Amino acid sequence: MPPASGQSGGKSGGELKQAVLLAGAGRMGAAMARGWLRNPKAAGFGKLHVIEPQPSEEVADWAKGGKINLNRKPQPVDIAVLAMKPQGFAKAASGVAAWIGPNTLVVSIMAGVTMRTISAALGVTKVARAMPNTPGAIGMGVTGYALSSKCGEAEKAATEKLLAPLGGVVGPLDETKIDAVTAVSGSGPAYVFLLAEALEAAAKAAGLPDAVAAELARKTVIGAGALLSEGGDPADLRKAVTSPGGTTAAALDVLMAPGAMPELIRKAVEAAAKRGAELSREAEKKS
């Protein structure tokens, strides 16, 4: 992708030095900075610029360390991520746009907000929408991603680089699937946070003490996804550890009895996917 107008396009190892704008540094913003910012490099830009009216303490000591530029004066970037919440884009549409060139690509983790709305705001017409999620901080987490027409065989590959240090990169999409994307994806850390706290809840509840329930729980949990890591069909693990008539299966039973887990699950994800329906077409209305 070539560089922005008024951005140095210098060279480092051989490698253009692209100017990236994160909009936003809320919860999901700051996660996806702090995966960038350990390997900049492997994201394919040099410095981070940030616009966020009310920094964390986090980040504004990024840009005391000299790590990123916060809220600095505006110059057209080669990619623009908008991670502010939904419902401010139009409001922060005008203050991101000071930002855009001719040929920037905006790139969008902003539920809901479909990219008609991005690029009738912005007048832009390469738009990328992604949904990542928050183990992306840890290098661990799983983004899809939807280009626009416009979008080609540069932008995708750009978009990959920078979704690539946060973990797993899904696309490109459907625009369509962006929704469902969210909903499994996106949302799903908290449905397996819930799980831990559920499971902790539990252990308490059957008489072991909080600090020994807590252990249980959070490293069951963790010790069960690093098994899916290496590969594993989930159901496959699911029999291996269920052995006929042992207690797992008593357990599984309640579980996976009409109305309970399964089916929470997916009326959970229809759920997720049907706000973030609904939020695209409230960002619309205010477009």
Ligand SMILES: NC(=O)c1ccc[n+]([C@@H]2O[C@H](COP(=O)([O-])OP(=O)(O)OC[C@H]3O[C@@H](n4cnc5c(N)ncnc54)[C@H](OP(=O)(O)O)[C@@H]3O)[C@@H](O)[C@H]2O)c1
Second form
Amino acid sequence: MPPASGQSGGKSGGELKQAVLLAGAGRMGAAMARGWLRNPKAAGFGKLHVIEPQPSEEVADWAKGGKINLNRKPQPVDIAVLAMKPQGFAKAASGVAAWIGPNTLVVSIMAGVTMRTISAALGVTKVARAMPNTPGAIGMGVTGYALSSKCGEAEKAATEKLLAPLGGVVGPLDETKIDAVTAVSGSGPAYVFLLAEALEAAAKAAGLPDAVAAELARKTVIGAGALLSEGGDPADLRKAVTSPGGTTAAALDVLMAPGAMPELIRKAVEAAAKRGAELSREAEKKS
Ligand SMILES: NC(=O)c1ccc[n+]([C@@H]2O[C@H](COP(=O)([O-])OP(=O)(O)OC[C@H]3O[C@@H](n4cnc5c(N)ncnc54)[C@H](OP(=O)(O)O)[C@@H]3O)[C@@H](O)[C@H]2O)c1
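Given the form predicted on its own above, produce the structure of the same protein in the form predicted together with this ligand.
Starting with the chain above, the whole complex follows.
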């Protein structure tokens, strides 16, 4: 992507840097900015412009330290990242539009706001729509993304670089798959937290003191996640703790019975994807 003309660019290693706007520096937006500022060379762009009505202390400090331009006068940027709440987008759109040039790539992490809505509101054709998840706030998330048809290799690379501070990046996918991504990884942390809650409740029911139950459940989920992060296949890891006729096998006979955990999770993901599609349609009607 060539930098937008007249940008705050500047030279670095002989390359013009791109101007980037972050609209919304809440939990997710700030997590991305933190990553970009930690490693500006890897992020590969010039000074970051941030618009945020209520900057946190951290964001205000970045501005005081000259790391970002906060709530300054708009100028067309190469990339605009939309990280405000979806319900705030319609109101925010006119403010963001002042930062949009003819070639601006818009990268949105807003849940349920379609590329069509974004293109119509901002008059852009290059749009990336991404679905992160809450572990992204500590760089341990996974984000699925889709690109509009006007995006090429440069926009793909820029999008992946921008999303990298949130954790893993998966894509590009067709936009029609974003509801499924939302249902699996967007909502997915809640399923795992529920597992931790249920395990804690079961530990108490099995007679363990409250504090012990809480610690055993929490650390079991954390430890299993850490083992999984080493790269093994989840089914292999499960089989490795399951001796035939043993205690784990007795539990898994219950959890894997017809209609039990695998089927429930499939139904839960189906319900979430259906709700995601409904919410997108409702948002589109309102916009
Ligand atoms: N958290 C998640 O797990 C998750 C997962 C997937 C996708 N997302 C998406 O990520 C986006 C951000 O989520 P979040 O959890 O980071 O929300 P958040 O903490 O509420 O951050 C949104 C920020 O945008 C600011 N904002 C509001 N109007 C604005 C405007 N006109 N211009 C610039 N900034 C504006 C808000 O300021 P005020 O506080 O003043 O309103 C707030 O600081 C959402 O669209 C959400 O759908 C989040």
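Remember, predicted model here, so these are calculated numbers, not experimental data. Numbering follows the first chain given and starts at 1.
Would you pick which one of 68, 159, 51, 89 lies where the chain hinges as its rigid parts rotate between the two forms?
In this comparison, the hinge residue comes out as 159.
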